[in-house]
Every structure is written in structure tokens, then in C-alpha cells.
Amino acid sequence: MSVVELPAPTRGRPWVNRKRSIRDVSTPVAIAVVLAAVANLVTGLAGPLGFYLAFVIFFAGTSLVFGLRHDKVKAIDKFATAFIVVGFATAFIPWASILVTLVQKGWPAIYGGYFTNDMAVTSADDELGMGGLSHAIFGTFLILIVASIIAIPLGILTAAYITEIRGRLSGFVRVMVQSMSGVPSVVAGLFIYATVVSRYQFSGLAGALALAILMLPTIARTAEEVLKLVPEEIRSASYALGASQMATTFRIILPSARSGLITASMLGVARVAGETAPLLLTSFYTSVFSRHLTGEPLASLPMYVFQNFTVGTDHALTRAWGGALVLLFLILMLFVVARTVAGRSRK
């Protein structure tokens, strides 16, 4: 008796008919397109923006009219998507700008040199091939780690203490969290500023402590948040086998929330990674390398975008623009770490 193999089942939707559905998304795609390019020539709609708000005009009509041709729930949903494809396209374009005019202006200051020299001998007008921005770097990651190893800790806490302990200043902890993080940049550096600054001088760690204090709400929200995830069920299991509060709450439920919680700590980081007025009012900046987090300014990479600035001729300008390109790209490495610890934490 031959035995029938049957063929393994495909994934998929089958009753989707794909070539029918690329044929109604690119009509209506291709008709906007000849509207869009017919109206920016013969009406006051010119360059790329104007050629944009006439193609999304049109798409959305021509998209509601094709739909029409077979019934009302049709004609919504070409509608709806058309809505949520421009809508996508929108929000999009802005970001792609901006990282294409720091790619293109900023590109040019960077060179062999550029990230292990410092500003010492070089003045911000100088060619482009001197000079760098090592001390900015250095100084960045200097301020960040101590912001991080103030704000990190007590944020994680304070969210296990709102969702975990629950005690009776848990809704007033809350409030006051909530209340942090609309405390703008500038206030927390004019804090430190009187508090640290106007006693002592600039320096890194009164920079880091103004971070901090712009981190903590972040960090607290998120977590908070995280925290709430984690199912009921394990904290009755753990409370079932005579395990303490703490003990569920520091061996149970914070590892589970682990992949959370970074990403929680890395959204506080870039939450802070690029703020010029509390930096400006607290470690200001110095033009040479320093290790030293007390007793002198420290630089960074936002104070040196906002000297380079003030500056105002090409070369600094130029000069900021990469300091901005390589602040973006730090922040973008930050979150490429933090998905990656907290892929392999989940796994």
C-alpha cells in the first residue's frame, strides 16, 4: 500500500489576491502621481512640499473613489488605508530631512582625525582637516555613566516601590514623578547651578547631577509601567512558596522585567543624551581633554555644537553640524545596545 504525501501547508492568506491588490494600490497611486505633477505646474503648489500635499489630496480621493466602484466597506477601508499609509509617509519625512542635511552638512568636518583629536591648539574658524572632538566624546560618556548610575537605581526603585510596596506616599510619589517631567532642561541646570555651581565651580558632576535629575522621571514612568506588566500570578506563586516581598520583589519580579527595564534606562539616557541649557549652566565647556569630573569644566558634545554655533562662520558650522552627526549617531548606537541586552535578557 503506497502511502500519499501530502504537501506541507504554506503560510499565508489565500484568499488575498496579491496581484489584485498591487493593481489597486498602484492605479491609484500612479493617477495621484499625474494630478500631483499636473497641479504643482499649473497652480501656486511648487517644489517638493507642494508636489507632496497635492499627491496625499489625490491619493486620498482617487483611493475612495476606486473603492466605490464595488461597495461602501470598500470605499472606507481604501480610504482608511490611504489615510494610514500618508499619515506613516508624514511623520516620516520630517526625521529622513533632518537625518539627511546633518549627513550632508556635517559630513564634511569629519576626517581621520576628527574623533581623537581635541580643540586645544585649534580655534573653531580653522580648516577642517585640524582639530576634533575627542574631549566632547570623552566628556559625554564621562557625564552619562555618572547621570546614569545616580538616576538609573533610584528610578527602577521608585517604580518597584509605586507597583510592588504600595505604601501610603506610593499615589504621592507618583504625583511627584509626573510632576518631574514637566520640569523643563533649563530649571534643573539653574538648580544645580545654585545648589552645586555657585559654591564650588563647573564641573562634569554637577553636569551628571542635572541629568540626572531630567532622567529620573523617564526612567521611574517607564519602568513603572513595565513593572505593571509583569502577570499577578507570578507574585502570587512567589508569595505561595513563603518567599518575602522583597524576595519576589528583587529575585522574581525585576529579573522578569529585565529586557523593560534597559530599555526603560536607555530611554532615559537619550531622554538626556543631546540637553545643551543645563550642561551650559553646570559643566560648561572647555576646549581641551580632561578626565577630571570635579574642579574644572568638562565638555560635551552638545556644548560643543552650541560653541561651534556661536561661532557662526562656515568652518564652525561646519564644525557643529558633525558634532550634531556624531551626537545622533551615539544616541542611535545606545539604542541598538539596549534592544540587543534586552533581546538576549528575553531570550
Given for the second form:
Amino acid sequence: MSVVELPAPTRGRPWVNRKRSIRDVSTPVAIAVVLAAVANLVTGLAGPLGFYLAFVIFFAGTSLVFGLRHDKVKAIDKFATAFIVVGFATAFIPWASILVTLVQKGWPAIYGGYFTNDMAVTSADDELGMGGLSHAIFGTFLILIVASIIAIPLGILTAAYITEIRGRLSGFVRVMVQSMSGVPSVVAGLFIYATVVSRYQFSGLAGALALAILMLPTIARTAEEVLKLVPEEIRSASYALGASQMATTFRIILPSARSGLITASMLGVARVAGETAPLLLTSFYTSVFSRHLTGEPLASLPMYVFQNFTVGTDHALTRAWGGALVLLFLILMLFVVARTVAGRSRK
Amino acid sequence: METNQNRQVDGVIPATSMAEPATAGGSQSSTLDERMVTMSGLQTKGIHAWFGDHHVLEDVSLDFPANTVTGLIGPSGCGKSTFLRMLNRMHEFIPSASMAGEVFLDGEEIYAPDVDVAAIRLRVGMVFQKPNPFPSMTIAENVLAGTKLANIKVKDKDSLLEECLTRAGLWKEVKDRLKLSGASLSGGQQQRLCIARALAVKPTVLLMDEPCSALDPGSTLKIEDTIHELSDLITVVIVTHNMQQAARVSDYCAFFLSDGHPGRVIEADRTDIVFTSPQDQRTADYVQGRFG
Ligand SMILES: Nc1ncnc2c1ncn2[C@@H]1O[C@H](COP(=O)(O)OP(=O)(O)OP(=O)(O)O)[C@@H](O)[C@H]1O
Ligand SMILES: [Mg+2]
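Alternate state requested, the form predicted together with its partner chain (shown: the form predicted on its own):
Every chain and every other molecule in the complex is listed next, the one we just looked at coming first.
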């Protein structure tokens, strides 16, 4: 047998993962914009909506034509990619529009003291460099923390009961949880108003109870889905080691699903962080900074926004927008923190 | 040790489900009686299994003498895993599953109404076909998980950890990273971790469902060595599709077959007999790789 001499392998990297460059998209976009502008002028597709529709059609079309330079598979790939990009952009528009509006209208209200002052000596239509919403931020945090302390363990236990314990009532509990998630928030507020507030006082605790009612179904349902994703093998492994159902649930299944459960809890918090109606009936509002959970009303960001909005003067409206902007960023921050925690625990 | 040797010589594993005449009737029944007195090891009597209306196993009666290794062989889908899961009552986790028959562990019926299932599973350990370490735990925690879950007090955790990992042939590879997640190991390492985890609760019976199907030849040999060592102390039942492995590790072999019927035991005997002079033509065909 003779040995065939192979050419020495050439150095360097023969293959590398090419990143899609911006030009791949920008050329069809430019062409589509021009074509859409023309169509906008000469055909019935008038107005911004007509322009957008024409753009979508031309963008997909141009991508297809560009792809055809290669082959059919590439053409279809480009066509589909174009639709996905457009779909993403379309979903992005309302989000960006809200953010831009909030910043535009709310930014003038924000200054250094906005986060350290309350409205004790300032009224809603005073000049913008005065007063602030420290009381509302603190109140919102207090209410959310208490609501979380109540609803997160309950929600996760409910989910564990449905998926792990599979008790006799689990079907019933699941239906109850599902119907609970349909409860309008104002009804939760009314319920706490009737049972707690009417007997005692407006208070942060009452607000937290109302929010907990609203958080519970969100957390329970998300946690249920998360627990269902824990592989059956893990359960088998635990039972095969002679573990009881309780030990399996609390020491194996729940820790395995930790990051998903954190997400579920965060979704619950996000669900209620901006609720106004139940707080109007439970914790109400005060313009003074307060640390008390009971005995007196407690301010919160949504109620701060609502209060300023009802005053309705220019400055008050700007304050309302400012409060909304702060609320949005707080929720965003909560999400970032939760994602980081969840991501770290996954390792 | 002496009794062990005795059994090796007598070579008994009566398969009463076999429709064939008892070949070595005299010696078989005598040892069976003897064991009825000692009541050690694992015995099944007339086991049937169903999934819904699907009759999966029919009248399986096998005897697993204490401190022996029994290989379960047979084509895919003939009910080996199902049978194995009935030996530690894992079968009942499948909602549609039902069963009939009796399983005796050291003479005690494990399906009796007042039996503590968790205690049975502590004594009958299991290693699954697919590695399933607990993802939320470190390597060390995984090994000791069984003792924690069952609230067993362990005096010297470190030495138990080292002993179990060494037995599973994993100690050298992981001794410097015991604090890492169990999921950070390779598939084969994960499987050996699962074996170490099963050993840590000191079971008297170990069920293994194709434990080496995801392992390289080196790890496989390590596991087989472990099985050999373990068989001094515990009873091992191992499902395998690898005929060489069955021949290497097992003292006894049971051949399962379903072909259109519910799965049955066609032949069960000493491993050397099953492999060299089986009674049934189908067994001969199977162990020589002519079908299945
Ligand atoms: N969870 C289940 N639900 C319904 N039927 C099942 C279930 N598990 C197994 N079966 C059926 O029971 C029969 C035996 O399955 P089993 O897993 O015991 O086979 P096996 O001998 O272990 O096969 P393999 O060698 O492929 O692992 C098969 O026909 C299978 O379809
Ligand atoms: Mg199997």
C-alpha cells in the first residue's frame, strides 16, 4: 500500500461564524422605504398606516428578490426573516411610544429633590422644583414587600399542591386559581374595603392584602407551569431514594425550579406594582411620608399619579407623568435584579 | 461466603413461569426450601403488569438470591424496565399502571397493605437508564442526598462521600470539585454520580436499568468492577442490552420476551448455562444475536 501525500493543512481559520451585517438589512429597508413612499403618494395606501403597510410588503418582497440571487432556500429564508424583523419592530412600536411619551412629559418634573422630598408642604400645582415623591416610592415598596411576603409563599405552595402533592382537591384548586386570575382588581379592593378597611382604617396593610389577592393567581399559575417543567426523572430519582413526598417537593423539586419560581414571583409583583383601583379603596393616599403599615393611609406611586392627575393643572399633570416614569423604571429595575438573581442561581 | 458458594454451585433460579419441564427439579426445590428458611434476597411470584388495558408482563416468578448479580436480558419493549420498577414499587407512579403478584424482600411482602414504601425504597436502591443527578445540588450534596432526604444520621460524611464515589469509580475525577454542580459533569460521570448516590443509603438490593448505556468502555468496566465488589454485600439486578456485559457481571440471567404476547420469562438460569447451553431455542438465538 502506498501512502498518499496529503497537502499540508493551510493555517488560519477556514470557517468562521459570520455575523449578519447591518447592510444585509439596510439595503432592502432603504429600497422598501422609497417604494413605499411612492406607493403612498400615487395609490390608495395613504397616511402613515398605509405607508407602514406598503413598507412591510415591499420589505418582504425586496428581501425575497435579494435572496433569489442565491437560491430558493435562501430566498425563503430572507423572506421569513424579513417578516420576523417587521413583527418584532411592530411589537416594539407601542413599547417605545409609551417610553418616549413618558420621558417627554415626565422628565420636567424630575430633579434631585424629587426623590427625597414628599408633598407635605408642597401642593400639586406648585412650581416643579419643589416637593417630590419619596413618600410614594417608600409606600409602594412597603406595600409590595408585604404583599409579596403573603402571596409568594402561598402562590408557590398552591402550585406545589396542584403539581406535586396532587391532592384530591387539586383539580378544584386549579379551577379556583384560574377563575381568581379573572377577578377585576377593583373587586379585590372592594373586598378588602368591606372586610378590613370598613372596620379599621385605610392602611398600607389593607393595600398589601388587596394586592396579594391579585398576585396570588399569577404566581400560582406561572409556578405551576414552571414545576411541570421539572423533569420526571428528578422526581423518580428522589422517590427511588426513599424520600417522602414532602421531602421530594420541598428539598428537590422546588430548589430545582428555583430560577423559574423567582420569575413567577417577579411576574406577580409586576402584575400589581402599577395597580391603582384596589389601592384607592384600601391604602388610599397621603401626601406625607409615613412608615406605618397600619392605622393611617399610606402613599404609593400609582396613587401619587392618580392624585396629581385629578388635580389636573399643568404642573400637577407633569408631576403625574413624572410619577409614572419613576414607577416604570422601578418595575424595570425589579426585573433586572430578579433576572440577575435567577440567572446566577441557575449555574 | 460459604452459602454464597453453595448457591453458585447449585445454580438455582427457578422460573416457574417457564412452560418447560423442570430440568434439575430435585436440586432446585431443595435449595428453594433452604432459602425459604433463610428468607434472604428478593423473590417475585406471579407478577403481572398492566398499563391501562395493555398487559405488559405475564406471570413472572423469579428468585434473586442474596449477594448475587442477576442480569435481565431481552429485546426492547419486553417489559424489563417495568419489571425492575415493580421491585422497588416505582411502578405505581405511572397513573395508568396496575399490577398483580407478590414481591418478597428478605421474606417480607413489599406490596402488603401496611408496608412503608419509603423504607422499601431505601433498602432497594435504583440506578436509572438516564443519568438524573439533582440539578440544584453540588456533587457532594448529590451523593449524600439520600441520607438527607430520609433523615439518616451520618457520623462521618466525608468518608461516606469518598467511599461511595470511589466505589462508583468517580472519586479521582471529582475529588477536587465536590462543590461544583452535579449538572457540570459529563453524561457518563453523571451516571457514576447516580450510582454513588444510590450506594450512599446502603441498600441491600440495587436495581440497575441499563446503567452503562451512556458510558464509555472504560467507565463501563469500572462500573462492572463495582458491581462485582458490591455483590459481596448486596443483591444486584441489572438490565442490559449488552450480552458481553451480562456474561461478565451476572451470576444468573433471565431472558424476557414479548413477541406479540405480554412479556414473559422464557428462560432463567445460571449465566454460563444461559449463554452456553440454553434450553430454549429463542434464548439461544437471542444471546447469539440472531434476533432482537
Ligand atoms: N409509562 C408507560 N405507559 C404506557 N405503557 C408503557 C409505559 N412504559 C412502558 N410501557 C409499555 O410497556 C412495555 C414494556 O416497556 P419497558 O419499558 O418495560 O420495556 P423494556 O424491556 O425496558 O424496553 P427497553 O429495552 O427498550 O428499555 C412496552 O410495550 C411499553 O410500550
Ligand atoms: Mg427499559
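All values reported here derive from a predicted model rather than from experimental measurement. Residue numbers count along the first chain shown, from 1.
Within the set F88, G113, A36, L293, F88 is the hinge position, where C-alpha fit passes from one rigid part to the other between these two forms.
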